[in-house]
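First, one chain by itself in structure tokens, the form predicted alone.
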Amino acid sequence: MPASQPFTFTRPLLVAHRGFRANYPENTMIAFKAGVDAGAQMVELDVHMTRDRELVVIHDDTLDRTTDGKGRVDEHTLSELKKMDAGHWFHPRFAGERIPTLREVLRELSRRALINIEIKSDYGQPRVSSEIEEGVLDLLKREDAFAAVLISSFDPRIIENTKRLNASLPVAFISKSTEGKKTVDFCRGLDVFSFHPNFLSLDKELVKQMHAAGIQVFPYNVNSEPEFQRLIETGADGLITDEPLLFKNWYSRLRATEKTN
């Protein structure tokens, strides 16, 4: 039985990957707002937990790549992280952008867009603790944001923990590769709402099998017009892209051409 769908969307679902990542510093509030302004129905983001057990939005488990800080996220308190610059690394005009908390993003965007919260494994290793999942779900309850959220992960245990804590919350399995029916059966066993494969591994047959199982398909890293075309032709239900405006403009042209033919 496929997972329930508390939110609705218009196909193809346009998902801004870490916000409008191509033009803005990823996983910052300005990137998320820009993604929505560019036409994305959903923004995708990543969460980690601080030393004082707060949920912050950042992709890596370390600070070095996307801030002027050093070391692991979980070695710092929220107060310490809020002093770090999360924008200057991308371009000097974004200097002063901060690492947002998940609460801040929910309060800013959950009435404007759907939010795909990716929960990471610990430093590439499967986690036994469900502390982050519990923290995310507790925050969603306090912010009354369940109807706007999809929880995703590469780690099946995180998906299982989330479903155990809230069976009705839609979840998604992310994968770098696919193995045909084996992948479909695996996703069905996890009771996922959607499957998020790397765009390179997706074809029409897999989309057909996922749809037969009641599972939506949203490939990620789709960032060029030829790939937009190919992935839409597979029957994918939406795309996760760093280039939401490029996709919106391309799709508008496609629909205009279809109407004149």
Ligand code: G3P
Second form
Amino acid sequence: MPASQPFTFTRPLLVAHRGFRANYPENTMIAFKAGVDAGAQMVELDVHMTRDRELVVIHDDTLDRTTDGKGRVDEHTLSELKKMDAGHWFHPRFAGERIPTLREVLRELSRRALINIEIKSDYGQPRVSSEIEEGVLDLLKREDAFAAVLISSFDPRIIENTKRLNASLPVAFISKSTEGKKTVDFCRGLDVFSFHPNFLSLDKELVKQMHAAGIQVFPYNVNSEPEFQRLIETGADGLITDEPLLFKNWYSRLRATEKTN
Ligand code: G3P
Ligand code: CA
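What would the structure be for the form predicted together with SN-glycerol-3-phosphate (G3P), rather than the form predicted alone?
In what comes next, the whole complex appears, and the chain from above leads the way.
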């Protein structure tokens, strides 16, 4: 079993991807609150560092797609980012939404929801420092938020850094593809709490092998009822979705049908 002693959760764990991404501007406070209100036990978010070393919640390493700003996140200060609009691009009614800091999200949500913090890597560049991991862990300590958090990354170096800094913090490896036992062994070597595969690459056998290794499985991004059905049938412990309300309602109907049969 992994060494970490993580949060408790009810199966299936419903994770709202970048908040309630289907209906709200991703990675904004309104999207996170809507995800929790829709019934998600956990919200997933993405973290980058600004030029002045603040941790901000945004998916891309550039501002262009999800704000009215331009250029790289790490070439702007927090005060410059806070002037940008992070909601209007999605719909004019969300004009005025800002890029949240990780601190703001922890303060707002860590007492009422679990938080999956995905630390983005520098996309193929040699990773010279663990500054973001250190910043995240320092913030978790200052905000007393360890109990609510799962750290994830596509980049195994980020997972290793996080484990080195705090061996008991639950971590997750995210992967676009899977290779059976090789993937299980890799996850075991990283001492992860959970594995987050692209949902298309997950099957029953892999879930069984992960469970035998003591690893939970939360596929991403599962966004339709037929996909919910297939993924739940694999035995996955939960799922990451842009559509938390659709899942919540589908699962309630499933349970009601099971009870009457
Ligand atoms: O954690 C799963 C998912 O968030 C990873 O992909 O690109 O949405 O960050 P992405
Ligand atoms: Ca993510």
